[in-house]
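Encoded as structure tokens, the following chain is the form predicted alone, with no partner shown.
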Amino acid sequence: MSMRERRMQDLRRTVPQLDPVAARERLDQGALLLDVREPDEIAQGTPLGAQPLSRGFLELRIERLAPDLDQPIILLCESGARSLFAAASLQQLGYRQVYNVSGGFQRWKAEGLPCAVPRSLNAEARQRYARQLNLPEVGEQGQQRLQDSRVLIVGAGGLGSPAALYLAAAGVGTLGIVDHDRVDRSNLQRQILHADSRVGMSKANSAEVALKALNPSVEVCTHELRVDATNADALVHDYDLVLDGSDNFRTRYVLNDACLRHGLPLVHGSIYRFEGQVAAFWPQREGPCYRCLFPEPPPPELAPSCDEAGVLGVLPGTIGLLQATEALKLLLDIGEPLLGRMVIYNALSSEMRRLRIAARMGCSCRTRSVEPIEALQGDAAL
């Protein structure tokens, strides 16, 4: 008898074994069934209700799946060998109810128990997103979640440019680009979606060219219009998240109110000369809305536009990337999004401050009664 066989014999005495029928019954009673085979094996089929988690990532990811050490956990592989070693590893981590499926998936199929062929990424997607797939917080399920996501980016300018490029690169399946303007040569200092050869083209179409060149699998929906109270609801309705890269208070208030009505998260960004700010608003889940922060627009003289005050070209890049990061965190439900918080970045001092934003008493987001508003007059870019 080889050392491996002796070791497996010892493990069978310490790890309780379940036949597939018993494992299925435990699954129906609330146990967690982990399929620890590799993705190419799981792609051929897996027990219905099983959670795929390849053996190499088991110790890294198990705490997120089973934070309770008393959670009943059943492990399964192709024949019952790998899962036996995996079960012993979980016992060493302190899990007290760990079981192994004797005979593995081969026996599960042979006994006619329900199976499913899970959706999986194709070879091109695996290659493109390989580094992201290695992150336990993303993995194949997270990547598929991004693939199914729809993000509306309002403004294909300084903020929308880096945000759109990185969301496309990350594999967000559908990006909506809203912009009524055309590419001007003065934009190119900071609006990196565009190119000198596309001066005069609509910004929405120019953005589509750049994004499809970066990632042909991303669907780009262009909306060549100016967002206002008459069209905002129809715009946001088909999306999962709105990223605000606009440069005026009118649009920000309209987007805030539309997102409130549709229960969507809103990722805000704005810039002024050498300083920028980023926040996320989703009162249905946590924290305030944009109107809690700015109940009324400031006087125009206190918020001049970039045309009037100027802006360091790289600053929108920094803020737009932070917006893209917040969007990915919200879509994947990972980390600590800036809900109820704002990051203020000063490019000259390289300082970042994080401030807490309080929900304002009497704000419409507290009462959940947000009615369409007329466009604000006399507002200015921040």
Given for the second form:
Amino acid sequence: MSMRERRMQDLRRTVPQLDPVAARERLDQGALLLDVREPDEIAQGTPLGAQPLSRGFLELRIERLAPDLDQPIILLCESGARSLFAAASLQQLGYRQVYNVSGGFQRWKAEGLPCAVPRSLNAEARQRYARQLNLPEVGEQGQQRLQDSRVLIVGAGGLGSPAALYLAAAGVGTLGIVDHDRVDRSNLQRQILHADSRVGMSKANSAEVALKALNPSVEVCTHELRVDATNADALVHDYDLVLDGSDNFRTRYVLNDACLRHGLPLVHGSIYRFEGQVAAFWPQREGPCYRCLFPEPPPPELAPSCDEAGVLGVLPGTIGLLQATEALKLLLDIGEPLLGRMVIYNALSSEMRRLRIAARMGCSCRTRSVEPIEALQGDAAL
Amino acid sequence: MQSITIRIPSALRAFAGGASECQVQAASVREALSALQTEHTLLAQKILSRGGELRPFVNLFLDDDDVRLLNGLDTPLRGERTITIVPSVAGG
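Since the structure above is the form predicted alone, I would like to see how the form predicted in complex with its partner chain looks, so please show that one next.
Up next: the whole complex, starting with the chain shown before.
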């Protein structure tokens, strides 16, 4: 008898064995069924309800899936051998109810038990997103969630540039880019989506060139238009999240209202000289909307544009990246998104503060259920 | 009376002679704004209505909280506190 066989014989005495039918029953009763095979094996099929956790990461990640040492855990591999060693390992970690599926997935299939073929990332995606896949908060499931996500970025300017680049790099499947303008040389000090060779090109098309060069697997939808009350609904309708990188109040209110009507999260960012603001508005889930915070725009003399007031080129980089971070958190449903919170940043003092912001009684986001939709349309408040 | 620091954002500093903050003595947020009116009349005119209420494009934060989450302008002030004026800005 080989050393391996002797060891397995010993382990079968200490690790309770379940046949697939018994394993299925325990799964239905709340046990955790872990498929410890490699991702390429799991890609061919896995027991319905099983969680993938390859053997190599078992000890490192088990605590996240099973924080309670009394949680019943059933392990499965192809034939029942690798999972037996894995079960012994979990026992050593202190788990008290660990089982092994004898005969593994081969027997599971042979007995006609339900299987699923999970979607999986291809080899290129696995390589590209390796550092992200290693994060338990993202993992393969999160990466696929990003791949299925559609984000509309309004404005391919100072804020939209870093946000779009990083969301494309992170693997957000579809990015809509809205901008009616053309690339001007004076944009290049901060609008890093564009390049000197593309001066004169439409910003939406220039953005597509840059994003495709960075990540060809991202689908880029260009919208060469100025957002207004007549087109906002049709525009946001196809997306899961809107990132506001616009440069004027009219667009900001129109986007807020359209997102409210469609129940979409809106990630806000705005800048002035050396200072920036970031918040996420999704009153359907938590916190106020943009109109709650600022019911009306300021008079023109209090709100000069970047063209008039100037802006430090790196500032929209910082703020746009905070927006991209909030977008990823919302898409992945991780962390504490800035719902009901606003971050203000001062580049000169290097101070960043997280403020609690309030909903406003009587705001349209609070009364939308009783107000006809038409009453929210248009931009009468501007 | 408490010593209160009022922070002025860069978007409004032109109306406060370029000042980034000012110190006032006040027992409530409303009193702090009255003191601001004395110190920087033009700035106060820009952010307050004739009735002394905040205009709808400005929020005030007492330390890290929107004063609307507290008692609004009637929020009492105790100890050394900071009021931050946050106006709406649209640059992108």
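Positions refer to the first chain, counted from 1. Basically, rigid core = biggest C-alpha set you can superpose within 1.5 Å across the two forms. These figures come from a predicted structure and were not determined experimentally.
A.B. asks: Kindly check if D257 and C292 were placed in the same rigid part between the two forms?
C.D. replies: When each C-alpha is assigned to the better-fitting superposition, D257 and C292 land in the same part.
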